[in-house]
Amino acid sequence: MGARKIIIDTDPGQDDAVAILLALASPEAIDLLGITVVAGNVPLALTSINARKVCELANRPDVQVFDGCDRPMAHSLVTAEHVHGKTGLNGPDLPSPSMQVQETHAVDYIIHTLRREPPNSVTLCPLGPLTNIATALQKAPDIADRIQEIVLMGGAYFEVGNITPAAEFNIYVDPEAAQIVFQCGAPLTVMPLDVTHKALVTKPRNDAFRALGTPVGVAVAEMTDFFERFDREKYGSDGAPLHDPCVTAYLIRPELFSGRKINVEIETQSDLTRGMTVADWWRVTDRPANALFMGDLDADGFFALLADRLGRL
């Protein structure tokens, strides 16, 4: 079985950066066709710069980056500079990128790629709000049947919300987009906070990144040094959760994760619970399952994989 063809859709974000680096370090498992960027953690102009910074950090200026939607489908943009810093990638001092953004819009690139490649051969990996993916599905409904799988970071059940009491950030930013994606019929695997909050960068784990002694290893350690201050204060945890690398780690070593195939619906109407992922974990309804919703991971195996692969770059 060859490398899995993927498109990463992202709003970097320090944890997005680590997810991209993990993919670039694993060519035997992942064939990264392109990176599409969306507004989320910070506005689009910054997520675009950050995606290119990460590619150049990995010495991969050949990776194609496509700018996408600069706002959610139905509401104004909510960002997360309070977590990721004003640039979205605070921590390491990375140079401004020299590589250019592609002229094609991200939505059109997604549509074109899914129509060009053989059916069920491309996996979409959204790490931020689902605006680009949902817009592509709206514009070209035929692509839904051509998607191999959508593996996304977003949502929560037992861990409830991290931006409101009920909602996880990526889903909250554009719940209308999330509703379209969760109802599209493509195979769907979800990495919610229930999993990602178990992927904690403790001091020994971060020391292992820094001990790689490479520009990538040091930069990753500096990224987590920066954004862990927020999570330590908020949750009282031993470190910061690496949310988005769970997506790319799953593609490489799915056995690290466990979950259930359940029904997941997105709340779009309520002022109180807007953006909530209503996950029928206990299967108390007769709604058909539409997602593999992860609940646990082998954290030691996850960080061993990260240290090994990042050490290649």
Ligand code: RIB
Second form
Amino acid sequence: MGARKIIIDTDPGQDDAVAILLALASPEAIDLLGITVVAGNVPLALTSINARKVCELANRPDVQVFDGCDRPMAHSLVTAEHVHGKTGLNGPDLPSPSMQVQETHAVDYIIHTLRREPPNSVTLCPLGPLTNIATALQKAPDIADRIQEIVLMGGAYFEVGNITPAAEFNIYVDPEAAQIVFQCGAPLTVMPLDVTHKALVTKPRNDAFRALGTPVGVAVAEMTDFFERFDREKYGSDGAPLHDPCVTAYLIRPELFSGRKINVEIETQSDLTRGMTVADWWRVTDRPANALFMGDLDADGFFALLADRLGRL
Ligand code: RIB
Ligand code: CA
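The form predicted together with the ligand is what I need now, so please give it after the form predicted alone.
Expanding to the full complex; the earlier chain stays at the top.
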């Protein structure tokens, strides 16, 4: 099977950056058509700059980056500088990008690409709030049947919330958008905190990034060094959870992950539980199974893949 055509939709974010680098380092498995950016971890202006910084870190200024929505569909923007730092990409000192952002709006790029490419040949990989994807689905409902798969990082069930007691950040920021995406009917694979909290960058794993001795390896080690201080303090965890690279790793080696095809609905009505992913893990309802909801991964295999591929850049 040839390389899989994908669009990464992202709010960099150190973990988003590693997910993008993993995709760029794996051309035999992933054909990255373009990157669309969205407001999330930090405002849109910064996520746009960060996405281009990462492309230039990988020496790939040819990658097309498209600016998207600067706020959620029905709420004001909530950001996460407390986790990612003021720039959203604290840690390494990366130069301001010289590559330009594309003229086309991210939402129109997603629509045009799905209409241009053969049906079911493009996978969408959202790594942040789902505003761009949902807006594209609202503007062009015909694209839902043309999506090969949506593989996203978001949600939580057994692991509960990281931004409120009930909700994970990406879903919490734009629950209305998440509801549209989870109900659109496209094949959906979800990487919730249940699995990403098992992808912890322990010191030996971070040392392996640094030991690559390349600008990419050192930058990734510096990103996760910065990013992990929050999680160590909050969870007492032995390292930062690398959330978003679970999405691109799944495209390369799906066998590293395991989960269940179940019904997942999004809470949008209550302030208390806004953005909760209500996952019917035990199948106690007859609601249709709309998502492959991941629960476990081979963490050693995941980090071995990451170190091997980042070493290519
Ligand atoms: O909750 C983790 C998610 O929120 C990750 O995608 C991280 O980058 C932030 O966007
Ligand atoms: Ca993200």
